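In the form predicted alone, a lone chain appears below as structure tokens.
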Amino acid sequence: MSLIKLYGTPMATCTVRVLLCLEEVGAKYELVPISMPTGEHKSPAHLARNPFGQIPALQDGDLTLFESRAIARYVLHKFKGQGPDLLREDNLSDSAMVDVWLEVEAHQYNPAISPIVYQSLILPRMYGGTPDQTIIDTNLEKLKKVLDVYETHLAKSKYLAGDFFSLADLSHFSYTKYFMATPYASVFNSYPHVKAWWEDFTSRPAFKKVAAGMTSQQ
């Protein structure tokens, strides 16, 4: 059986989502670095893997996948029975709640937090740009409204989809990890149940391992 190959970079948020899934299920894989600064993600070889010229992409034998959310589900399906059940598809209600909070992350949480991370960290560090404080402030207000909902929900539930850790929780990691390195981390910490949730699942061995890779590449 050929080794799964994941094309990406360990500090990229979407690559991190897939790395966490691979680590949680204990899969054997090879991370093949793709250099964004040199434009390798737009090379013919990588465009054959991902026609949009983005990362990550995954090769498993003759199968090639792109889009990290789809890859994450594939990994969890392929290695079902190894490690925790992060999709809960054997229970319709649990599975539905995982899907609900995956949608919340994609359409409520991520659009608010990602511009803050970009303006605070990516723009100045990678491109030498000056952060736009108006964009940051606008999205901080959006994020606070989202976190208000999370705080109320997590006061009644240990994890987002229920009393079990799932892909919904995992999918929040990468952008939140970087957000906590911005000057605005205190905003997140002002929500005690959200803070407890974050500290709980980031203590998992897979998260510590992937987080170390994110830090070492900065």
Contents of the next structure:
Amino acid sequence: MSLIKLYGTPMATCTVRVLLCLEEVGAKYELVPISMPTGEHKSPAHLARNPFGQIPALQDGDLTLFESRAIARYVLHKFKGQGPDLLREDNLSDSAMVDVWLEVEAHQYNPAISPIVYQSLILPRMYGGTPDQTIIDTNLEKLKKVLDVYETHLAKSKYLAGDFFSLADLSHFSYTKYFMATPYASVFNSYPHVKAWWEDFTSRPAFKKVAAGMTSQQ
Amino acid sequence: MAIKVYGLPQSNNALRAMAALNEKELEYELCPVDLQSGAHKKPEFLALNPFGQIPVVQDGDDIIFESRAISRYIATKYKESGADLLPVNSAKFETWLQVESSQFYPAISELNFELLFKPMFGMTTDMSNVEKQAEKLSAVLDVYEAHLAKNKYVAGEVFTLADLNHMPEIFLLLKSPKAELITSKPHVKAWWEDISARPAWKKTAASIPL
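Which structure goes with the form predicted in complex with the partner chain, now that we have seen the form predicted alone?
Next comes the full complex, this chain leading.
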């Protein structure tokens, strides 16, 4: 059986989403670096894998996938039974809750947190740009409103989809990890249940391993 | 107890849920949520969706929000009823479900909001945002054009949930001054003409008061 190839970089947020799944299920894979600074993600070779010219992309034999949330599902399906059940597809009500909170991550949480990470970390460090404080402040207010909901929810539920760790929780990791390296990390201190949830699942071995690859070049 | 949909018949996201219910030939009760009076921010509604947004679907003990979670739930639970929206469990299907959500939806929903909904609420359209989003959407649709030249539907040879999730926003854009973003691309246009001719979609479209 040929090895799964993941095209991306260990620091990139969406590549991390897939790396976490691969590590959680104990899959064997090869991480093939794609150099963003040299525009490799827009090369014909990579566009053949992902016509939107983004990372990650995954190749498994003849199959090519892109979109990290789709790749995550694919990995979890393929290795079902091998690692923890992060999708709960054998129980409709449980899997529906996983899907709900995956959507919440994509459409409520991420749009608030990613501009803050971009402005305060990525723009200055990768592009030598100056953070736009208005964008940061506007999105901090949005993020706090989202965290208000998460706080109430996580006071009643150990993890987002229920009393079980799932892909929905995992999906929050990469941007939140970078957020914790910004000057605004202390925002989470006002949300004790959110903070406890974060500290719980980020202590999983897969997370510690992948997190090490996120900071090695800083 | 009938399936309840909390939403409005002109809401892009509520339509995604209703389109799925219609494809499955399921009866449901539409419970309107009066956004103008702030009903979606009141405790009774927040108990259904703590983010205070429509749609929410209540089916027995399950209360589901986020329209893509809803449409997936409907497609899964009622797989044997009406059209099968999950006939293939393929990598291409999962990929293009996500493409709709992360590449297509952000630009098109913002365009529809600027061009159709802002005027409805007495707000001023931001024309520079319109041009910015139109450019983004056009680039995304270039990828769709190439994809649909080789695939009848986004996930391959059969209609799936991945096609359905696109439909409300395309319907709305075609009512706006930016319709040509869709109609100028032959394979995208042909795909839309095919999927919008489905009887279930015609039923959904007939219920939209726009």
